[in-house]
Every structure is written in structure tokens, then in C-alpha cells.
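This document opens with one chain alone, in C-alpha cells, the form predicted on its own.
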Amino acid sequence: MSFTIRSLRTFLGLLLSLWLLGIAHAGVPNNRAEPAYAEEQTILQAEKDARTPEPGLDSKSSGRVHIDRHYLGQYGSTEGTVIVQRGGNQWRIWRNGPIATAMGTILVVVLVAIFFFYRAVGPVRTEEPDTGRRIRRFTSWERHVHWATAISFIILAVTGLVIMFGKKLILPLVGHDVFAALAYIFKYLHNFVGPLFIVCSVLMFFTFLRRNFFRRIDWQWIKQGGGLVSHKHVPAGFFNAGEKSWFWLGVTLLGLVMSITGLILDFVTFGQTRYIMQVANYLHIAGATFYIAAAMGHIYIGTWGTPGAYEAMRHGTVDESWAKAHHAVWYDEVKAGVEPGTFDDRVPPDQRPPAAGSPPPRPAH
């Protein structure tokens, strides 16, 4: 008798389990959706249970209840009823996972590489002592535009890195209260300094554009790597090929990427959807990574890597020996009293090969 009762209880328990399992599966019929996020399951279930079918993606009304990751509609009025966005979890996972890891790795590797390069190669110094005679290199306007752009960039870089990595690196050290205040201040600094950086970048572009066109002589600088390793002073005009590359690839190209994506993220009332803002965020992080990495190289070469270069942008003048060593073509132009760029397509006299039939030069004593 007891065996029969135990068997009956087991059978009823099995039936109850199967019934509950069926209820659970019926509650989320789309539990095998790809990607199977709980938020998207809820959306799909709401669509299925709705009496009025949701418009397709080809309809301008699509997104009235939800927004698909590929739907490009108006922000606010159309997305005003959106509670959970499809694909938002994917953006969060990528942003806080592989993208953040890649960004941090690249910046650390570049910083370490610069340190070891400095230790192994050292700075590029002038061979002749200073003469005491100064040459005007940058005007007051050029220096103010440069430093305004540089300072706004540094503020954006620091605040952006805190926004990106603060929860992992700073929060455990200072606690939630201090980090909350810091993140609040840095977020608004980032948002308000961003447009200022764009204005400064535009002014910088037009201020230095005329002197940054590539010339034939720049190819010699590129082939010799600017003499950074050999410490050979390669003839260059007002700006060498490295500085011109920084101007076009850094200030201009990456500046455009950062400016456009930053405006999309900063001003959310111009019709961009969440999907557009997520793509802009991906590009913003990628652009920031390479911009900061390149800026570290630019800062190194303009300070410790090339002694005397900082004084040029700080005070506007350089010593004659520095100008002759690092920018020989521009030095000849100054001595000849002509505009910078006049001699950019010729080699300085002391760098020309000897004429046919002429005796070899005597070694210096």
C-alpha cells in the first residue's frame, strides 16, 4: 500500500513539474531568440501579445513601441515610448568589454614604447652650441591657437579616460561618494569643453594649413625616418614630414572623427536614434584611442625627444643653431629673407652632392 502511495506521489510530482515547465515556456515563447537577451524577449513577447501588429521596419511608424537596432527614426517623439532598446545590451557589453580592453592596451603599449625608445635612443640634440641669436618661429596668434587646442584636448583626454575607466580604476580607491562627484564634474567638463575644442581645431587648421602641404623634400625626411634613431639632421622646411603627418592625420582626420561623433553624442535633439549614438560612441572611442596615442608621440618629440622644440612654441623663438640643425631649409629661407616654403623643393647647399670633376671635400680639422 505504501509503495503504491509513493508511486502515485512520484507520478503526480512529475506531472506537476512538466506542467510548471510548460507554463514557464509559454510565458516566454521567444526564449530562443537570437541574441537571447531578457529585454529583447520581453519586447518580442509584447509584440506577439499586442492586438495591433507592430509596423515593419520599412514603415516610418516603426519604433512606436520598440526600436530595432537598424531603425533610423526621430529621437524623442518617435522613441519617447521606448523603455528598452533592442541591441542596447550588445553595445554595453562591447563598450565595457573588448573595446575598453583594446583602448587601454593600446595606450599603455604606446606609453611604454615611448619610454623604452627614449632610454634606448635618447633625444636628438644639436651638434653646435647655441649662438645666442634668436629667430622668430611662431607668432603670438599661432602659439595661442596651439595652446588653446592643446589644453582643451588634454582636458577632454583626461575626463574621457575617467569616464571610460573610472569605475574600474578610481572607484575602488576613493569610494562611491567621491567618485560620483568626480564623474559628475568630469562629465560636464567633457561635454562643455568638447565644442570649444572643435572651434580651436578649426582655427588651428586654417592657421597652419599653408605650411603643411607636402613637398618633394619631405620624401627625404620620410626615407631617413627623420633621423630619430640615427640622430642625423635631415633637411626640412618650416615643418618636417612628421609634423605634417600629425597635422593631416591627427589634427585634421582624427579631429573630424572626434568632432562629428562628439556633436552627435553631445546634442541628442537633432533626430539621431539610440543606434546612431551607439555607433558614434564606437567611433568616438576608436578616434580618441588613436588621437591620444599619437598625441603622446607628438608631445614626446616636442619636449624630451627634441630639446629646444618646446621653447619654440612656448616663447616663439629658437636659436640659430637649432634652426640650422632641425629645419635647414627654413633656416636658409630666413637668412635669404624669403617666405617659408620658397626653398621647400630644393636641397640646402651643404647637402648637395659634389659636382662632376670637383675634388672631394677636405675633412674638417
Second form
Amino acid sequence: MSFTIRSLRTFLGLLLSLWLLGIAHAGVPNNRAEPAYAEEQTILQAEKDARTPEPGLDSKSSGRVHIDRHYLGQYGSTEGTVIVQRGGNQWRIWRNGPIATAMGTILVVVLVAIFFFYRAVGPVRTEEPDTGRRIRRFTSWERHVHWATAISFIILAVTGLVIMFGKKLILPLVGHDVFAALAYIFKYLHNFVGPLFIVCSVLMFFTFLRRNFFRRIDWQWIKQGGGLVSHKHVPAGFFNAGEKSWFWLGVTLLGLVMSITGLILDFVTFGQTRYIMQVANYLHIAGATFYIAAAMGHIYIGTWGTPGAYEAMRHGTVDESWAKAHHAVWYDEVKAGVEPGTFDDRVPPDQRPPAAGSPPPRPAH
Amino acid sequence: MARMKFICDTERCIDCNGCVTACKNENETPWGVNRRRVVTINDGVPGERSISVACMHCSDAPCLAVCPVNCIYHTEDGIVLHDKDQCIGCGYCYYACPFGAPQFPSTGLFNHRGKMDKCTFCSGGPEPDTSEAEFKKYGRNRIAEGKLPACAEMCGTKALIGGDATVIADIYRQRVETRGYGPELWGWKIAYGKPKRGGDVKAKGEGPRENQNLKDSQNDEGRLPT
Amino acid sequence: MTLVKTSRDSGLKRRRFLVGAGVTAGAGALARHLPLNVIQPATAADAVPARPNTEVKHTVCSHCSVGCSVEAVVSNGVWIRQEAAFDSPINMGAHCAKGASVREHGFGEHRLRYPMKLVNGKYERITWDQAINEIGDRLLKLREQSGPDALMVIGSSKHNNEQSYLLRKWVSMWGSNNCDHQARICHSTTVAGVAQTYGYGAMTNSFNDLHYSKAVLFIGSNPAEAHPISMLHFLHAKELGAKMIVVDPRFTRTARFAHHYVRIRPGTDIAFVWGMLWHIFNNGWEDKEYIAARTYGMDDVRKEVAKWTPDKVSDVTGVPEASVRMAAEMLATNRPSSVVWCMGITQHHVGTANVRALSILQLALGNIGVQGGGANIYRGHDNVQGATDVGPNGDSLPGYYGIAEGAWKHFSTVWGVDYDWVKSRFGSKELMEKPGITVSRWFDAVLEDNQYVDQPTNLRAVFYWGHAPNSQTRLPDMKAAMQKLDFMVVIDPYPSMTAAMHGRTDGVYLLPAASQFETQGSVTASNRSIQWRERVIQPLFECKTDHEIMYLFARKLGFGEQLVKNIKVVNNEPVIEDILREINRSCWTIGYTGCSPERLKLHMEHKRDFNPTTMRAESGPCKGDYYGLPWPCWGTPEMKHPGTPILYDLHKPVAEGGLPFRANWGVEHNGEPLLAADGSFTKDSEIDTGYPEFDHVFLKKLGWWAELTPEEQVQAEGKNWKTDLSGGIIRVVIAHGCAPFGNARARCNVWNFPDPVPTHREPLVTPRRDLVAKYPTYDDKAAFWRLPTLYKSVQAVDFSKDYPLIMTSGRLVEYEGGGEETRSNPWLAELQQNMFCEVNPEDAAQIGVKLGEFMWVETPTGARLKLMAMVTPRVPVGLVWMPFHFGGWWMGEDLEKHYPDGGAPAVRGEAVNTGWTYGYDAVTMMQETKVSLCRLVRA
Ligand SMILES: Nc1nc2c(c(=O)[nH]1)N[C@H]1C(S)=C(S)[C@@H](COP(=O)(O)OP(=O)(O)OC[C@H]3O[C@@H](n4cnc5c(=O)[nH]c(N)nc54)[C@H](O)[C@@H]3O)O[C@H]1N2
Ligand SMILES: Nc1nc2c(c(=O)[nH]1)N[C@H]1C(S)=C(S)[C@@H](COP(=O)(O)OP(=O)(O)OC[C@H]3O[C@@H](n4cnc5c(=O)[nH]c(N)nc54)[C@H](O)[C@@H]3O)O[C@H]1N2
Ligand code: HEM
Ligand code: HEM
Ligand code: SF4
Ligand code: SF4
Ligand code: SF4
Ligand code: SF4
Ligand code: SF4
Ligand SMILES: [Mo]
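Return the structure block for the form predicted together with protoporphyrin IX containing FE (HEM); the form predicted on its own was the one displayed.
Whole complex next, starting from this chain.
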């Protein structure tokens, strides 16, 4: 698992500092900021004359609201009574600058890290050969929910990244018109799939919730780092602690962050001010960064990292020896009948019945 | 090289909305899209001032910087234009613009906004100049006709002046020198350098230039003295 | 300078072209000539060729009396663009929101499209023929049953001069004086008061002339909203150092520019002006020489003023003593100084007295007849001045000729009809010479018992011919009257609230009139400049021009021939130029005679030759003329009088626009001379003392008769300067440097008025009950403009306990009048989408209402208005203010479904006049719309 305590802590710290930045940013317009350019300065000077109070830290308006009679039924944009909002330029500086840089860096670093990790450590295989006895691990419902979520997530990630970095990476290759068309489709794809993803996430949350409560043995697993590097199989329940962190920190927490900020950005008809959307955007990007990074880890582990795991999600069953190796506690429970009815001797549906004694199918890679 | 800019002289603007309507008329923007608006500060108390705001055609334009499809561009006159065919209607330019200039024909669910519209300095867009297609998408191209923006030309009191930055700064400076007040409001030095004839422009008029003594009962929002 | 535009995508589609744009302005020479720092239109070196079939039509904004020029670009009959008319000396390209939006009239989304008739509560389309015939038949029946005075024709200040004139003629030939237009409820008190003081009821100087002012007092006037483009000129004056004083109960958009702002209690302006004069007299700031030479009765004023000691003024007006003094000092010591007034002064039951107090103030300061001085009365509608001069006024024929026998004879001659025929059209000779019913009261003439109506019959039918109903007070009474009428006709480009508010199920006709951009004609701006409007587009839909409709009705009613005796008719449209020529031949009194259609068109075409400060053409074919030939433009067009830019200005010869005060009231009164003192005369005058007006006798006495040509002598014999149709008397008199109307004194004492010297009277509905006894209103009148009119009996009731807040009303820059046109124009309507009431934060807190929330305004009439609270310190505690442009709601209910389909304006709201109370000026029947009481209730 790519999540260690340390990365967890850094992640939390980063999230916290983002929130703080957001709060600091609330004092718009920020008069202390260096004027970006003369045009803005001229208007700011005019605004200085205003005796009407500035919105404080708790104000959601993106600048100083001036109330005259046009306020009753504003014309123009939703904040027709704001002359100048410093938050806008600030948002541009942060988003285009440090935030984009950080996101890009993190994603590239994680990708590269996974690659090298795979080269250095390789997959975690079961020590015993497959028994050919299949244990049902995921029901069809569970698998459908998982894949619906997974696919929508991937669409969101790809389209989101194109919105963010496309103009640097793709536009120079394909030109304005093609890229604009692509971005147009991607934007709507992102905006429509977003809510779908939220629905899936909620289903997924309840589907896997019960098996993701932490248990005492998880502590053991964490202490040994999941045996990822050592290739030692640390006994685990249905889900190990790594999967549980993925569930709680990734799917649940980041899911919430992405959902809330995404909804704010997606449904703009509820009077959100620019300021709110700027803050939502910061958090959305930050969330996306960690979520995508974590998902890369998850995907790695679910495929190349752990031969046999993919089968579980693909067809619903695992080999007995896989279960014993990776989720010993669960295996024992199944055997003891505590987890009822999960043994399944049927062959995965899309495979021909294996000839007796022939080796059981192995993950191909 | 010319750099096109606006100045709104708050010592003159009377909030008559002539500029707003002139723009509507000239560019036929629909209900809900106002490339220009007039905002009043200190409404109803001494120190009240109105200011007409539209796209300022920023030299270092935030909208341009954040546009995900890079469809906003500077002309060689420093006018900030954009290409509606490429715009994906994401609203980022609106989040970024300090002056709330970008407008959208709608704000719908799923961040459906339609193509961004904003002040073009009355110079159309990337379509061929003064073509029908250009007018439909961007409004009139007055610059190509050798005219200045409609809003500034029709401004009720000539408060709003638009044109080459050096020329309009000069007009403004001259005005300020005649009346003897004003520049402090305008970040004069930062925006336009020192007054032409050297030295700081100081208030020449005697006394306060308007009735700004708040303690004066006549100014006081206080009671109608009956 | 070169403008270069390049496409962004340099690799893919780089285009590059040059446009030379001479963005001139400001710099040096121009600044001195045009000190307004105007940006001139850029001139293209390489401009894109104009579209084929396009032409530029020159017209004038139809939304207020400033008279801003508009350049309309028309292509194949469609109004495709509107350009800034930089050439006009009045607006120099500038427009307020309304002017910048007039092109929308060319589309008319919410316009009335075809004639309609109310059948079972629904409007149904009918043909023009059916409309004219049906209405005509009903009119003829009405006439037979009750006589011509059963009809009220409410005309319009929106009609051009020719249409206004024709409408007065139309009503005369129908046989009634029951006609009126907006001026009644606008500046009627100004016209009456100023005319009785100086001689003419009009703005004395011009907007441009303010450039010369050293101080300007704006009292009851809010030009930043109501006359926005006048501010172009005033702000320039201010930048040159003019002091600015604003007297208004609200801290208006204008007040924010003021050096000195005075918050006054509404309805106490006379006390305030006398308070100022008290300081002026006390400090000897008055112009003693001027008073001695050019005024009559100033001593009576002194006596009245002496009563208004600072403490008393302060008590009555609520203005601190020092503030009154400061205003007096600023105005008196920075001369020439100008006074600007408007509705805050005129719309009171003491409106005429208010106006006169200010006229007297300017006389005391010697400010009348000087550059930079004057009584600058900013008028209302685009042609309210013209409609007042030559239009449908119930007490006068065109040119202020009155309605006595002589006047009727004068016009019978001009019209080419028999005086006896005209007389036969009327109910009686008495009715022919009795001022008609006013627009402010027409519904009382429907509702009152017949015995109290001073004419044989009650009103039974009304024509709303370019007038909105929501601009008159007491709308519930009006609604009751509408239901009582036999029938009602609306002739208007828009259905107007008339179509929606009546609650009838039949007997309403809507006839689509063309707007002023679909016709041509002359229009008189506030400064008396007459401008020519070209027809921009053909009438839209099935609309017809007003003069065509008049002709069609006249034909149906049997006086078609007489109406157009001297006027050609083409396609049923009387030719506008011919109508103007008839005006030129008849209105000598006010010099509407030199302004031939040809001269006016030439001015419009050569606008650029006129200097924006002096208004005089410096070159070109109009050289020497003042822009728009501001009336009086004496004599025949051939005389080439340049117009009179400043009234009563002795510094110029009459031939070049000079004038003394008018001699209209005899040569002496109560032993005091009324003619000017010796030595007071216009430049180059051959008579160096005061003199009376000229007639054939006086001319012969002076030995100037022989200078008339023989033909002129024939026509002038037995006539005076006003009735001599040859214009010979005027020509000769002016040749001798004299003014045809004499050389007299301005009257500070108008003995024929209810208050010969203006006296403060408490508003009818006042919160200061303690002052009522001391400053009571007038006694009730039995028959005043044909109706009983109440004063004391209204004032006797104390409403102040139940209705603690003073309410007043006024204007927003985006909307005009009743607002039907402007609220139907989406470009404007978007800017102000809700009817509101300005209320001070303290008062709002009392009822717990917040900004933008709905509340009820309840008034003593029992009416309730539902509108939004605009919580602002702009109004003081104890006073609320509402715009009067809204309509289409009735006490909380939206009337949208009562409009004809698609005809409801884009924005609707409660009409303030639904709740407005009773009150009328004691001279002109002006309605009191600036002071009343109300209370607020949270909705
Ligand atoms: N935008 C726009 N412009 C217009 C018009 C329009 O409808 N809309 N209408 C045109 C017409 S018809 C006219 S007549 C003019 C009118 O133009 P104005 O008279 O300038 O306009 P108002 O707002 O009616 O009134 C002016 C001021 O009088 C103040 N006032 C009220 N009561 C009193 C009082 O007792 N004493 C004093 N001293 N002031 C008082 C009000 O607070 C208000 O600010 O505008 C013309 N121009
Ligand atoms: N409470 C309150 N009431 C007021 C005032 C106030 O300050 N407060 N102000 C008063 C004043 S000063 C005035 S002047 C009045 C103004 O009030 P109104 O004059 O009643 O208002 P407008 O909307 O200007 O009315 C003009 C009508 O003429 C129509 N029209 C325009 N052009 C033409 C044309 O060419 N031909 C024909 N036939 N019709 C045309 C328009 O569509 C419109 O319906 O309101 C008065 N009422
Ligand atoms: C191609 C992409 C993906 C692959 C191959 C993949 C594979 C897997 C596999 C093999 C498992 C089962 C692990 C086990 O048996 O213990 C699993 C579990 C799970 N996956 Fe995925 N996954 C992918 C994407 C995602 C995404 C995008 C999400 C969430 C947004 C996600 C959420 C989960 C969850 C919640 C579980 C259950 C583990 C738990 O609850 O702790 N997966 N995935
Ligand atoms: C969980 C996975 C998600 C990821 C990885 C993701 C990623 C991104 C990224 C990278 C951007 C671009 C930010 C920028 O350029 O500044 C973006 C924008 C956006 N996202 Fe997401 N997002 C996710 C989920 C959602 C959800 C659930 C919603 C909505 C319900 C949503 C709505 C939006 C919207 C509205 C935008 C603005 C883009 C536009 O409208 O043009 N996103 N997202
Ligand atoms: S849209 Fe805003 S940010 Fe962009 S150039 Fe205009 S004012 Fe500047
Ligand atoms: S709305 Fe259009 S112009 Fe604005 S940032 Fe998005 S794509 Fe660019
Ligand atoms: S420059 Fe043109 S587009 Fe821009 S606000 Fe002015 S009129 Fe509108
Ligand atoms: S037109 Fe001029 S004066 Fe009127 S609101 Fe616009 S900038 Fe101000
Ligand atoms: S409404 Fe009056 S000030 Fe405004 S443009 Fe028209 S004429 Fe000029
Ligand atoms: Mo008026």
C-alpha cells in the first residue's frame, strides 16, 4: 500500500494548510497585496473612498459590495455591485502558479515512484500454489458498484487534468480548434459524470462500509507496513488496513471533498460568489491531486502489485490460497463459517471449466 | 504602440447609465449580459461617487492567464479579445477577472454558461472585420471603422474616456489641472506617471470641493429637521 | 497613431490590417474651444466602407427636454445603428441611458401593433376603418346628446410642434376647450408664474450658457437623473470654478456634486427663498440699480421678506440658520449666478407662488438677462415647451393668444375659416371662452354631481392621446371615473396603463400611434431651441402618425376640410411642413414665426458650425444664427432673426437676440410705473426709455408707419404686433432696435394672483400641524377650471398621527414619465427591475424591513402600495421617496393579464399615484405630487 502513516500525516497537513489559505484569502479585496497593474490600482483607489464596511472574514462576497438602487434586481453578473475583487488575480496567481506546479509534481512523482517500486520490489505473490478452490469475495452488486465508481473516477480524472493542463500539454500538439472541441466535450463529460460519481461513491461507501471498520489486527498490519516491501504476508481481515485507509481517507474523505467542491463548481445557480468558487477550486484541485495519486497506488496494488486481486473484482472469486495468503483472518473466518456462504466452487463465469488437476489460472502479467 | 484603455472620471460620472445602454444598443447584447455597469459607492451620503466599470483590457490579464483553452488574446493595441468558437464556457475568466467583466448568457446547472461575452473595446473578435458573423458573436467592430468605443463616445458627461492610454491620460490630466482636484482618487502616479507640467497636482480650489463635512447637519443622514 | 489588430493564433490565422484612428481630443487648442474635453470621433484613414443603402437620419431624443441629437443609421428602412451626434452643440454626442436606447423604438417589442377594441373584457383586433367609424359614430352621438364638452382630449407633450398645434386646432373645431397635456402636471405653474413676472413662461438662458455661471442654485431639481446631459455643461462650469448649491429634501445624485447641500422640508421653499433674500437685503447684496430700473413692486417683497427672520425660516424649513445664509452668500457674491428649478418647486398647491419667489430672487440679484445668470427652468418632456407654446392648452390658443374673442378671430383668419363657424361648433360663446377641464382633474368632471361641474354636462368620453394615466394622482378615483365613462380611446404607441387599469369589459379602443421616430417635425427643447426631426423609419406595424389620425377623425366628424384648409394632405397625412408654416404665420407673440421648416432643417444639417458655449454659428450657411433659433425668432423667416439665446438681455440689439422685459400689463399700476426706467433699453434701441407694446397707433405716432410696405399697411391697419399677419409691425420696430412687445419692468407683485407677493402656506397634508393656523392654505373654490376645488377643507383634517412619514416622489434616470415606453424597452428595463421606496435606515428599522424586502406604503386615501424597500440614508428620517415611473400593478396585484397580448411592459410595478392624495395649485390646477403623508407596513 502506498499509504504509510507518514504520507497520511503529510496529506492531512496539506489539507489543513489549504483550508487556512482559504480562510486567509477571505479578506478580499486584499489591499495589502501589491497592485497587479495600474488599471486595477486606479479603481481600487476609487474604492478606497468607500465608507461602507468591507465584508469581513465570514463574508462570501468576492469584494466590497456597494449598495445602490441597482442592487434591487441587479443587472450584469451576479455581483454587479462589486467594483473590484482582488481575489480574482490572487486565484489566478495561485492556481496557475504553486497549485498547478504542486499538482503536476505530485502526480508525476507518484507515477514514477510506483514504476520504480514495481521494478524494485515486484508483485506480491502467494507462496502456495493455487488450490483451484474459489472463494466468493465480491458479489455482482459489489463489483458493479466498484467498477461504476472506478470508471467514472477515471473519466473525471482524465477530463479534469485536461481542463487543467491541456492547454500546456495538448493544445500545442493539436492546435486551438481541435483542443477547444476536445475541451468542450471533456468539460461537459466532467460536469455530468461528476454527480454520477457522487452517487456511485455513496453506494460504494455503504456497500463496503461494514468490512472497513478497523479491527485490532489492523494495527499489526500497519506496524509491518503491510508487508509490501518484505513480501511477508501479514494476516488481515476481509480488507487489510491499507485498503481501509483507502476506503476512509480516499473514497470517503477525498470523495467528500471532491463532491462538495465539485457540486459548488458544477451547480452555479445557487448564488455562489466568485470567492466561494475560487476556494472551491483550490480544494477541488488539491483533493484531485491526492485522490488521483492515491488511486494510482490503489490501481497498482489491485493489478500488477497483487496478482490475483484483480480476479476478485473482475469475477468475484479468489483462490483459496490467495485468500489464505492475503487475508488470513478472513480466510479463517470463512472456514469457520463466521462469514457464511462465501465458498464457491464454481468456475469464474467467463472461463472454461478447468481440467481436473490442471493448474489453476494465474493472473497474467 | 497604442495601448487601449478606459478611464472613468468619478468627479463627473452621474450614474446615468448612458454608457451601459450605448453598449447594449451598439452590440445588441441580450437581457442579462451587460458588458458595462455603473456602480455607486457611498450611495446617498457625501462622498458618493459613481464609476462605470467594464473590461479594463488589462496588460497582464488574469482572464487570459486562466482560460483553459487559451481563447483569450491581446491584440497589438492591447485590447483583450476572445474567440467564442473556442470558449468552453467554464467561467474561469469570470472567477479571475478583478472587474467582473466576463458575462455569460446563462448560468445553468452543470456549469452550463454558454459562451463568454465581454467588452471588446468595440473591436469585434477574430472573425473578418465588420462581417456579419463578427457582429453576431461579438458586436460591432468600431475600431475597424475608425471609431472609438460606443460607451465612451456617448458618455453623458464625458466622464468615461476610452482610447490610447497616452491620449486619454493626457485629457484626464488636463481636466484635473483645470479643476484642481481629482488625481488622488486615481492612483495617478501609479497609473499614469507624474503630471505633465511637473510636480504633484494639488487641490487648487479653496475649501472642500464638495459638501463633505459630515458633521454638518445638512449632510447628516440624520433627521429631517421639522 | 495606428491601431493594429492581430489575431491571437499567429500560426494558424494571422491577419493584420491597419486602421488609422485619430483619437484626438483634449489637447491644447481644442481644449480652449471645446473645454469639455470631449473625445472626438476617431477618423479612419482606411475605414471599412459603409454598407450600401445606408443613410444617416438626424433626429432628436424623445425622452426629455434637453433635446439631444441622435444620428440614426438606416439601411433598407431598418434602423440598424445609432451614432453619437458629436456635432450637436447641445449634447456633443452624449446621451443618458434613455437617449442611448432610442433605437429600440425601431423594433418596438411591446408596442401596440394594430387597432383593438375591448369586447367582453378581452382586446380584439379591429381594422382602422372600423375603429374610426365606430369611435366617430359614438362621438357624433355623444355630441348630439351632451354637446362637445362631454369629451376630454388629453394630448401630449410628446407630439411635435405641428401635431400639438394640429391637435389644438382639432379640438377647437370639435368645439371645446377640454384639452390638455403633460405641462399641466409638470411646469404649468412655472409657465404661469414666470410669464406673469417677466413676460414669457420659459427657461431664460440655455444649458450651454451655464458655462458662464459663477454659482448655480439647483432647487427642487435633480438634473443628474432628470436632465442628465445638462450636467455635461454644468459640470464644465463647475470645473471652471462655479459654486454649486443644491436644495432638496433628498441627498440626490445631483447633490453629491454640490459645494453646499441644503436639506429642506418639502413644501417650504418660499420660506427658504425669503430666508435667502432676508440675508441678501440685509447685507446689501441685491442689485439696486437693476431693481430700480427693471422691476416693479420689489418693496412689497421687502416687506414680506422682512418677516422671515433666520429663526423663523429655520423653524419652518428645517434648515439651520447658517446654512440659509451660506446659500444666500454663495449665490449673491458669485455673480452671474443662475437658478435652476424643476418639479420640487412646481408640483405644489403653492407651485405658482414658489416659482415666483425664485423669479423674484433672480431679479433682486440682477441675474435675469445676463450670460451665466437666468431662471433656468429645466422643462420636462422632449416637446413640452413646444406643446405649451402652440399645443392643446385648455385656456389658450397656440402662441398664448388666450381664448377671448380676439384670439379666436385671429386664428379663424389664419385657419381660413369663419369665426362664426368656429363659434357654432361650441356649446356656447361662454364655453368657448372658458378655460377647459384639466388633465389633473378630468375624472372629477366625470364623478362630480353635474350641478357642481361648471359646464352643461359631465365628461362622458376621454381620449388619451399620448399620455399615461399613472402620472395623475388619485388613481382609484380615476378608475371609478373610467368605469363611468361611455367609452375611452387610447392613441399611443404603447397600450399604456390606461389599457389595463380600468376594469371595464367594453368601450375601450386602443389605436396604435407612430412614435416620433416614425414621423418628422420640429421639437422645442427646454432652452427654446427648435430642432428638426427627420423621419427615421416608416410607421411600424399598423401604426399611424398622430396627424394622420387627427385628419381621419376630422373627416369622419365632418370638419376634415376645415382642419387642413391651408395644409396639403398626402396619403391622408397633413404635410408637416405646411403645418409649421401655418404656425409661422400665426404665432407672432412668441416669435414662432422666423423658424421656417427650411431654416430648421438647415440648422440640423449644419449643427457642427454652432459654438457649444455661445450656441452661435461661427461659419457656414447659418452663420450668426443661434442654434435652433431659440424663440422668439422674430418676424418672418426672410427677416433672418437669429433667435433669442437669452431672454430679456439688454446687451444685444433685438435684431441679434436682445430683449427687455415684456410690457403686458399696462403702463402703470397703483401709480407705480410698469414701463422700464429711463436709460434701461436694449442695445441700439432708438427709444431710450420704457415703452409699451407696438400697434398701428403707436407706430403712426412714432412716424414709423411709412416704413411698412403698402401691402403690409393693409394687413397691419387696426392691428397690433401680435395680430398683424404681415409681420410688418415687427419688422419695422426691430429695425429701430425696439422690442415689439414693449420695454417694461418685471413684476415682483402680480396683483392678479391669489398671492400677489408669494407667501408661505403649509402643505395641504402636513406633519407640522402647529404651523397650519399660522400659514393656512387658500379657501375652497367653487368653480375653478370648471370644477369645485378644495383647499382648507383638506388641510383641516389631521392625518399626521396615523401617517407619520412625509412622502415625496420623483425621477429615475432610466425611466421616463409614466414609464410605459421606457419600461417596455428591454435595454432600459433591465437596469431597474423593481418599484421601490427609499426609506431611511431608522424608519426601516422601526417596521423591521430590510433592504430589498417588500413592504406596503399606505396613504391617507386608503390605498396601499406594495413595493421594495430601498434602505438608504439618501432620505432623512421621517421622509420616504418613490419614483413615479412604475405602473401595471394595482395595490399588490400584477395587471399583466389585463394588457392586450404581448403589450405589457417588460417591467411593471406599483404606481405611486395610486396612493397619492388630493391637492391642486391655486392658479393652474397643477397636482400636488411632492408632499403628502404615508405610513409603512411590513409585507
Ligand atoms: N430620467 C428622466 N428624466 C426626465 C423625466 C423622466 O421621467 N425621467 N421627466 C422629464 C420631466 S416630464 C420633468 S418635468 C423633469 C423633472 O425633473 P426634476 O424635477 O428634476 O425631477 P424630480 O425627481 O421630479 O424632482 C426633483 C427633486 O425635487 C425634490 N423635491 C421634492 N419635494 C421638494 C420640495 O418641496 N422642495 C424642493 N426644493 N425639492 C423638492 C425631490 O426630492 C427631487 O429630487 O424631468 C424630465 N426628465
Ligand atoms: N407622483 C408623481 N406624479 C407625477 C410626477 C411626479 O414627479 N410625481 N411628475 C409629473 C410630470 S412632471 C409629468 S410631465 C407627468 C408625465 O407623465 P406622462 O406624460 O403621463 O408619462 P409618459 O409616460 O411620458 O406619457 C407619454 C405617453 O405618450 C406616448 N407617446 C410617446 N410618443 C408618442 C407619440 O408620438 N404619439 C402619441 N400619440 N403618443 C406618444 C407614450 O407611449 C406614453 O404612453 O407625470 C406627472 N406625474
Ligand atoms: C482500474 C482501476 C481499479 C482497479 C483495477 C481496482 C481494483 C480493485 C481490486 C482488485 C479491489 C479488490 C481488492 C481486494 O480484493 O481486497 C478493489 C477494491 C476496492 N476499490 Fe478498486 N480498483 C480500481 C479503481 C478504483 C477506484 C477509482 C476506486 C474509488 C474511487 C476504487 C475503490 C475501491 C474500493 C472502495 C475497494 C474496496 C476496498 C475497501 O473498501 O477497502 N477502486 N479495487
Ligand atoms: C473525484 C474526482 C474528481 C477529480 C479528480 C476532479 C478533477 C478536476 C480537475 C483537475 C479539475 C480542473 C481544475 C482546474 O482546472 O482548475 C476539475 C474541475 C471541475 N470539476 Fe472535478 N474532479 C472530480 C470530481 C468532480 C465532481 C464529483 C464534480 C461535480 C459534482 C466535479 C466538478 C468539476 C467542475 C464543475 C469543474 C470545473 C470545470 C468546468 O466546469 O469547466 N468534479 N475537476
Ligand atoms: S476580462 Fe477582466 S481580467 Fe480580462 S482583461 Fe478584461 S478586465 Fe482584465
Ligand atoms: S469561459 Fe471561455 S473564455 Fe472564459 S476561461 Fe472559460 S473558456 Fe476561456
Ligand atoms: S467598449 Fe464597446 S463593448 Fe466595451 S463596454 Fe464600451 S461599448 Fe461595450
Ligand atoms: S455615461 Fe458617463 S456619466 Fe453616465 S454613467 Fe456612464 S460613465 Fe457615468
Ligand atoms: S433623455 Fe434627455 S438628456 Fe437623456 S439623451 Fe434624451 S434628451 Fe438627452
Ligand atoms: Mo414633466
